[in-house]
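Just one chain follows, in the form predicted on its own, and it is written as structure tokens.
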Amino acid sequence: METISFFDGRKIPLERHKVRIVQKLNLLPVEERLACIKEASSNLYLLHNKDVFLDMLTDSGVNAMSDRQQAAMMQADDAYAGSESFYRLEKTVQEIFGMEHFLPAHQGRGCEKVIADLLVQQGDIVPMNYPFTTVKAHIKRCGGEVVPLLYPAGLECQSDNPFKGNLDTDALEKLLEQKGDKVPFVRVEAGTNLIGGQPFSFANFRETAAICRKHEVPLILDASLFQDNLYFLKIRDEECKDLTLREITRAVADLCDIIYFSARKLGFARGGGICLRESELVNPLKELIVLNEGFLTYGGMSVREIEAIAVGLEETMDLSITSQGPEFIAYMVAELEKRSVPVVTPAGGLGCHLDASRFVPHIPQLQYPAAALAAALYIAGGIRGMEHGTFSESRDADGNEILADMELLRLAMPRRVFTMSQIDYAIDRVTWLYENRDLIGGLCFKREPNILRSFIGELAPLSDWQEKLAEKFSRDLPNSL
């Protein structure tokens, strides 16, 4: 990888594109950022996207479009059956991984709703390194049951493991000899979401394929995060350093039964879609594909996004492209780490991810301290995260909470959309609000969802400690929005 230094000794990521189209941000006065969390019941998710400045809830469909995929999209064959858009993607998708059949979604969530449907039954178990909140929910939908193998060191927010989203062979092992009858598919996740977008290594990888063949059970590959988990197999793992991309790419896809992605975050555009080889699955899921999604040659997708995403697959396979997003993390999390701010070390991939339990430790986990975490750096810089921690869980069958293994909130990256003084503003808020965090209070629910609660749960303050926090900015920064 071509490494650029500073005369001054300096080393920050630099930027391998210039802007050509730019959209104007809103950065509202902090007695009105005040009042926006209030009216959005401190869920971050029910503001309006107007009343943010630096949106940082998620690299999910809000990737900055390349040159090549804008004008791709203009050639799209906007054809309900049999878009030459598809097969051009096809042929993209079967290149990369080297699979026989893709079939297309509006999404990854519609992609883990319709393998589910197929393949959990009621009293089903799916071990995976770590689950994400939406295939936990289609899997507890269909009768079944999630289980963690996550090596315990991926849930040490400081360390210097590289491969922290590793699932816990030995383990996986003794569950399908014991279970295996009860275990229709393992599922792997690439990037693991939830405890920071931490990768997987090639070895972990390969010995779970092999122990998954063992036991004639089929191994799924989680995607969607798989450009970050590439790039880190590229620079952290010595079996993969004088690969290419591409060839890491495939051979981590040989060692896969199926491989589903969210093109919202793998392929820089909005879709998803299922790889996989000629087997007795592939026409069943063809036909919940129809039934759920849309037809063969367009999955629920625009055809123009069809045409976006066989670009940036393409584009995911340049490294200077791929390094981007975790060389713009690894330098925020080292920056908050020179303030004595805690994230999540080493730095992975998707965003910084700041760790609430320490951040906050004053906030019980009852309380929701990741939300209020959020909800906190909304006002003080404008800033939108998305919470990870027990407010994304769920309750179990007694209407008990599930306290989270990690109270984290995610600060994303989304690609190539972000100047590095947008970086380093939202580095000074949070090491404002850290030094004023004896501030942060807990958070209630006043609207609890059964289902996916932190999507659209409403939250309120258990005292006045919003109007409190936003005082202090005006004191502290009596000059400044």
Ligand code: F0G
Given for the second form:
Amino acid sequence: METISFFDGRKIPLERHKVRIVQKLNLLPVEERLACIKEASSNLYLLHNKDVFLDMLTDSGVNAMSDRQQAAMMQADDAYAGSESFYRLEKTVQEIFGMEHFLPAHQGRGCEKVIADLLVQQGDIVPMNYPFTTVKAHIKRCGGEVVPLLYPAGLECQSDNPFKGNLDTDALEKLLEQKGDKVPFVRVEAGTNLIGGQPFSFANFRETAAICRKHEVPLILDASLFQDNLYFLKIRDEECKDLTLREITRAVADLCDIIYFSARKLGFARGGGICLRESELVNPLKELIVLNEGFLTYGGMSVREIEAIAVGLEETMDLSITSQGPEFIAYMVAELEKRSVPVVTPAGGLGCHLDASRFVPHIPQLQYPAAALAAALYIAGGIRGMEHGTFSESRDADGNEILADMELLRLAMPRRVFTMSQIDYAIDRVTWLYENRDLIGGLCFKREPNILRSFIGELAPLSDWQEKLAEKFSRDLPNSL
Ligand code: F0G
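Alright, leaving the form predicted on its own aside, put up the form predicted together with the named molecule.
Below is the whole assembly, all chains and molecules, this chain first.
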């Protein structure tokens, strides 16, 4: 593998690109940050982006595009039906995944909607290594339940297990033996999002596929975060280390019946799609795509984005591009660990994940510790992260709160967007906050939606802790924004 070492021994990820278009950022003074978080009801989705200094909410649709992507967008073929841009993307997807059919969708959840509409019925159960919010909501909407089948190690925040995204294959075997007739498909998520962007190993995925085949249950891969999983297969998995990224991708794809992805992540653009082999599912899925997403040669995407995805998927097969995200994340995780800040280890993909249950152990889960930490970090540094904890859960059928398995604050690392000094700034502000963690208090709902409540729910602090935190910041850093 092509590595670059520093002569002085430092381990700093080196950008393998140069910046040619920039966007000015605002860093508001702390008093204004306090006013903004109050205006946004302590929900970081409700902030205006102009009031955010480092937007680490997500990597979704906000990765930096390459010059080649931008160039491809200029020559897109605009047509409702039969666009050449679509055929270019279809060919790229077919070459990379080796599957015959590609059905476009406007984004990942569009794929999840049509798959659930077609395959999930009342009373069904869908095993998966771990659910993502949107797929869980669609399966529930169709009357099904998701069954997470991670090994216990997957939920340990601090670990040296390189493949915490592995699915518990013994549990899958047992479940399919007992209730196979209720299982429309098994879903495996690459770069498992909600447990800290953690990958599966090749051996585990192969075993999962063998069990699915034995029980004649389709295996569906959510490849939205595949680029991170791919990188980890290359650098952590003995079985894959001598293969190219393209060969690893094909070996994984050969084990799947269906692959879907959000191209807001995979392909560094915006959109999504479903890849599948010839089967009786193709035609009904096509019908649902046309009904819900758009005609089969655009699926809700603009032709410009379709061109950008085709180039982005090719670029994903280049290790010097795909490694950028995970290397920056590993740097941030290692620096925070040096400062004793509780983070999810080993470093995963997508972002650096703070472990709120150890960062603010004094805040009970029903006061949404990860959401409180998110609001606090915005006050401390104008940094916007994303809560992954109880605030993101929905209530059960009886209206009781469901406590999240983990209380995380994800600081996403959109690819090629931030510089090293910005990451060092984030590390510094997280460290300041950790020193002052006792000042952080809990939150409660002011307005609670029924589903996907973390997106639009409104919260309020349980005391004046936000004011106290802002005052302490001004005292500690009197000459700094
Ligand atoms: N699957 C995974 C693993 C995801 O992380 C996401 C989105 C989706 C499906 C849905 O795709 O947003 O294009 O509809 N994750 C975003 C995030 C929202 O910030 O992690 P989408």
